[in-house]
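Only one chain is included here, represented as structure tokens and corresponding to the form predicted on its own.
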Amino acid sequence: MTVTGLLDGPGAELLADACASYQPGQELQLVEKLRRQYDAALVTTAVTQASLRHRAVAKFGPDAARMFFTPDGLEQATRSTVGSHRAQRIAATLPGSSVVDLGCGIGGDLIGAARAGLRVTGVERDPATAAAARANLSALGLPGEVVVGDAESFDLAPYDVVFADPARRADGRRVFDHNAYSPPWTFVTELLSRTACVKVAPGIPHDAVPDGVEAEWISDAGEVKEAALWSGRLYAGTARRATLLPSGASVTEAPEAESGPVGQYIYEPDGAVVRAGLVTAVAAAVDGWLLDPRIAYVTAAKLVPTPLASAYEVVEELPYKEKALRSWVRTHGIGTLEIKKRGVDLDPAQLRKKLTPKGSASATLIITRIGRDAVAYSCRRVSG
């Protein structure tokens, strides 16, 4: 049974009861209780919705309490902060434009676009998912339409902007190769010959991005969420961009930077900056240099606040040997140990277990490679 059975009448009353009583891990008890009063099949649908709404708060905040989901639709949906950023960029460049969302899922991107004043149409192959998207626009009081159709055969001529979020899962597993997307990459590149925005995985190779298309890597609260490809009238004249939410800090240039010995501070660039290949922008921002030209760590003599990176004060350099590190942990009474690494083959969780931290002190251990040698630095986090 789809969400349509929960939109009004007894179904809406049931859904309200299910959401009011829902507790994670208590789904079976809730189903048993509600079946005493409501249709059994509808109860299962309602309790599933209550569970999905609970999980969806992380992506959609307060809106989740009024929205409708499918399990796959929620898994694949864009976090609202990221969707809003994209929608605002479209609206700033082409205010009031018409946008068609190919493969709109449960409508997360439609919501952001409609709120930005864009005229939205969603296209979704699966009727149940399309019903959820339609219900979400209605529940949030937003204009727009959702039609059941195939992305690859839909007529794009009437629309100013095409948005697409190709499926990146096959047989229930995440797909990392852009050539395995659905619709296929050839279809994506064809879309990018017009005014379009295409959401792709953050691991997209730089050389896969067509000429004249901007790739924007986006992080939210320090976590890299996606890359967005911008073309046509949405292309801003730069090849690569890193945007950090919620601050909105953005960088597009990678100036030359020297490398040299460790300074008083080590800066760890945000993941979006790293993915975009713009690490040297951090060096320019903090008047610093690279620890190694091939490693994404910046170092500097002074503490310079920047939204582009987290900063750590270097306390001492340590030998990268397990015995020496264990002695350091024991001597300083370190119980909370954060381990950062780049350019070295190690599992921080396994190393932490071997170092057996016990005590009341906390520290950060940065392990990296300079030239051919692995080095370790005892640090104190000061920002980020």
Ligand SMILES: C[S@@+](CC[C@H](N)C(=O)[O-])C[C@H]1O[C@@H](n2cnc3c(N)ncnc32)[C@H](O)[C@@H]1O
The other form holds:
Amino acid sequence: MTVTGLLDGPGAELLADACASYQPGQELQLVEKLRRQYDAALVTTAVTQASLRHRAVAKFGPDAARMFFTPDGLEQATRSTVGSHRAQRIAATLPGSSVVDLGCGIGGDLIGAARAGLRVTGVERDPATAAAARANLSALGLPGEVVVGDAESFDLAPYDVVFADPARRADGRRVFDHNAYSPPWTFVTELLSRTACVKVAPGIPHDAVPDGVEAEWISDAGEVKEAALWSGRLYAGTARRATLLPSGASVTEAPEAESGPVGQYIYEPDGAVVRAGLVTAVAAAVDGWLLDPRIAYVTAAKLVPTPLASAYEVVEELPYKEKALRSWVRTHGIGTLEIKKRGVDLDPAQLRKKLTPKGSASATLIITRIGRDAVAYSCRRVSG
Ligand SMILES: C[S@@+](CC[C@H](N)C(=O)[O-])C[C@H]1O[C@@H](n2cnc3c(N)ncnc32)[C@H](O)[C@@H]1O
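Now show me the form predicted in complex with the named molecule, since the one above was the form predicted on its own.
Now the full complex is given, and it begins with the chain already shown.
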């Protein structure tokens, strides 16, 4: 059952009722109650929709209450913060341009683009998903069209910009290999010979990015969400960029950096900076150096606030030995223990369990490798 039955008339009334009474975990009771008043098949669709709207708040904020979803469509949709960041970059470079979104899903990216004043056309091969995208533009009062069709045979000539967010799921499972995208990677790389923006998984290998294309790793609230590939007139002359939302801080250069002994502070670069291979930009920003040339921790003598990294004050260096760490936890009465690690093979959750934290103090343990040696630093989180 598609969302079309819920767009107007009794279906819309039913959906409003379902959303008003919806409580997670109480779906069966709600279905039973609504069936007394409405058509049974439509009730299930409406309650599913109410549950999807509830989940969608994390991605779409208050807009979710007016939007329409399919379970897969919501799962794969771009969160509005990231979608609007990309859309604004397109609008700033090519204001008012026409954008075709190949495989638009439920329209997460279409919405951001339409709001940025771009003229949008979505192409989606799944009719139910396309219906949700169409309903979303209309529910949010945004202009644009959605066509059911195959991205690979769609005529791109009339559009200034091509956007694609290839499906990264096969049989309900997430696909990490970019060669398994749909539409396929061969098609995506062809798109990158025109003015295009393509969203890919953040694990994309640097050498898979074609020459003359920028890869922008984007994080939101400290979590790396995606890499966006920019080509043609959207290429800004830089190969790699890290952008951190919500601040919008962005870096593109990786200056030379020394490595040396730990200073008073350790900085943990944001994941987007790490993925983009721009860790030395953090060293430059905080007047610091690397702890080890191959590990993404920066250290410095001073505390310099930066949106690019979280800062920790080093309290003491500890041997990376379970017994020594357990005694440190006990002596300091540490009950809340955050464990950070890079370059060492360990499971922080398991180690935390073994160290049996108990008490009212809290601390961060940073475990890393310097040369061949594993070291641990007891730290106090100061920012980020
Ligand atoms: C990752 S989702 C897009 C999500 C969208 N950017 C959003 O924010 O809501 C990819 C979509 O591409 C569609 N798709 C995959 N291959 C396609 C093709 N060859 N032609 C048209 N649509 C396709 C899938 O059905 C899926 O809905």
